[in-house]
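A single chain comes next, written as structure tokens; it is the form predicted on its own.
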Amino acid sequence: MEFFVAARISNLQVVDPGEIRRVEFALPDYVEIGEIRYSLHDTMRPGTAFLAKPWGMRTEKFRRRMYTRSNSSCLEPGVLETFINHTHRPLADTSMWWQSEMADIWYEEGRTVEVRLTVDESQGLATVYENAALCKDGNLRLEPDGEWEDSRLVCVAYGTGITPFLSYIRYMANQAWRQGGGKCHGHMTLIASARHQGQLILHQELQEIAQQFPQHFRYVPVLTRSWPEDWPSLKGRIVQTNVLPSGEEQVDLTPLLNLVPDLSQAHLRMCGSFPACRQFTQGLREQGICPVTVRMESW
């Protein structure tokens, strides 16, 4: 049997108008099902994506989406934060729905959405449904604490996939970057995929954190269509491709290999469309190179 909770719109913000949208869920102190109380626990681990059953604008009725966290349990508990875009897909229904007038309406009335929940009936507890409960290659659950802390991670996002990442980013600086000491000697980078400046989802955020935490923390936000002439990062695709007069596709990772020339010393992590991805893991085979792990999650 399947629990859920009403979890209030407690957020709305648009990011790119028409295209991204930041959204927070407000989650209650406790669940009643049947005639029984359960406390509610938020215990996510960053890197996964909760349940939620949001209205669909083509299809008029509640559809089962998964949406990945992007804030943190341990700063923000009960509180659970994502970055929805328009896909634009010809069957798009609730990515447009988060785009509408009637969105905005639901959150200026603080109605609610339905998130799904794990219940311990023995313990009397109920938490936030999590999509990983491991981690394998198809998903981005962070390692258990112990393991990741002396890691050095490369992280690529292209658009809304900076969501886990972002998540890890808050976890990390929060449980052992803050704590100082030499204790933790792992590093992250984060290279951000967007079309035009205003599609760069926290970018003053991370640049703080990047200022703050530079043993640990690089951020490298990426501009592919569109840039400000002053732009002072990187513009352009990150990864590139030709095309052989055979008609076949050949990859370029060049750029990134600029940014991270000893990428096969790092755990790789992607997360995007399938086919950035794709073109992506297609170049590392082509050029032989192959990082110490390499997960993912595409759409």
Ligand SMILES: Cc1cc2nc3c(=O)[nH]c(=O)nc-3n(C[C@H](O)[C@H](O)[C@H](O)COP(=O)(O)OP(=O)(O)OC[C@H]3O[C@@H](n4cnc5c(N)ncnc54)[C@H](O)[C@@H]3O)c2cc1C
Given for the second form:
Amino acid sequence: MEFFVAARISNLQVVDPGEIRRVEFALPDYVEIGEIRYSLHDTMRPGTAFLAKPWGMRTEKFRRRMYTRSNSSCLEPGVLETFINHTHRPLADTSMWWQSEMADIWYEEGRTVEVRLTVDESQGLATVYENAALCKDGNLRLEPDGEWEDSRLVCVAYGTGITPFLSYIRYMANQAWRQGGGKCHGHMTLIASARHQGQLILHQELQEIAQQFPQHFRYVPVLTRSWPEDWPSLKGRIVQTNVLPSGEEQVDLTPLLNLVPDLSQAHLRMCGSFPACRQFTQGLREQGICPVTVRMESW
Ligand SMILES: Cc1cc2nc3c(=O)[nH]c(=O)nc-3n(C[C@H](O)[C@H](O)[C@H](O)COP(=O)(O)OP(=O)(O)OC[C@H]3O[C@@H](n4cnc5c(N)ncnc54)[C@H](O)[C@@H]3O)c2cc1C
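Can I get the form predicted together with this ligand as well, since the one above is the form predicted on its own?
Below, the chain from earlier opens the complete complex, with every other chain and molecule after it.
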């Protein structure tokens, strides 16, 4: 049996009009199921997604959709933050609703969206349902504490695919980077690819974290379609494709390798669309590059 709780839309901000919004859901402290009260504990692991039932604008029904949480349960318990983009797919449904005026009205009226729970009846406890309970190559659940602290991570994010890495960064900064004292030797490079500057998610916050923890975090924003004249970071796609005279497609990883020449000594993490992730792995294969581990999630 599945259990859901009504979570209030507690924040709805435009990142890029009609394209990307920041959404937050506030969970109540407890939930009543069959006259039994369960306290609601927020233990979501960085890199996991929750399941909500937003409104589908095309189908005019509530739909089940996964969203990766971008904040951290240890810093903001009970508040699920995510970033949602309009997919512009022919059958897009909920993704365009989130960009609509109707969503604004729901937010202003304090309306709720159902979020799936996992209920432990023997303990009287409810937690937010997570898409991934174990770390696998095809998900981005962060490794257990004690395993990631000294790792060198290279995280590649396409658009809203930055969400799992935002959760990692906020968690890592709080758990390890802030403590200093040479205990944590880990490092993360975040390469965040967006079409234009207005689509960079939490750009300023990421710049500030990079300045605060230069020994642990490097932030590389990349603009692929347009950029200001004085744009100081990378321009164009980090992974490029060339069509050979034979019609075969060849993937060129040079822009990425210029940024991280020692990719084969890093743990690679990637999140974005299926085609972007497929091209990337094709390029790694073609060029014989084998990072220490590769994990990715595509939507
Ligand atoms: C684990 C997980 C985490 C996610 N996290 C986020 C997040 O943080 N932010 C976010 O914006 N989205 C996220 N998504 C995607 C999100 O759940 C929705 O799928 C997305 O918002 C589109 O919803 P939609 O209702 O508009 O369209 P959908 O119902 O997804 O798609 C519309 C139509 O397109 C088809 N379709 C779906 N995928 C493809 C494809 N790759 N190629 C061709 N056709 C396709 C579907 O069959 C459907 O008919 C996540 C998905 C998963 C599985």
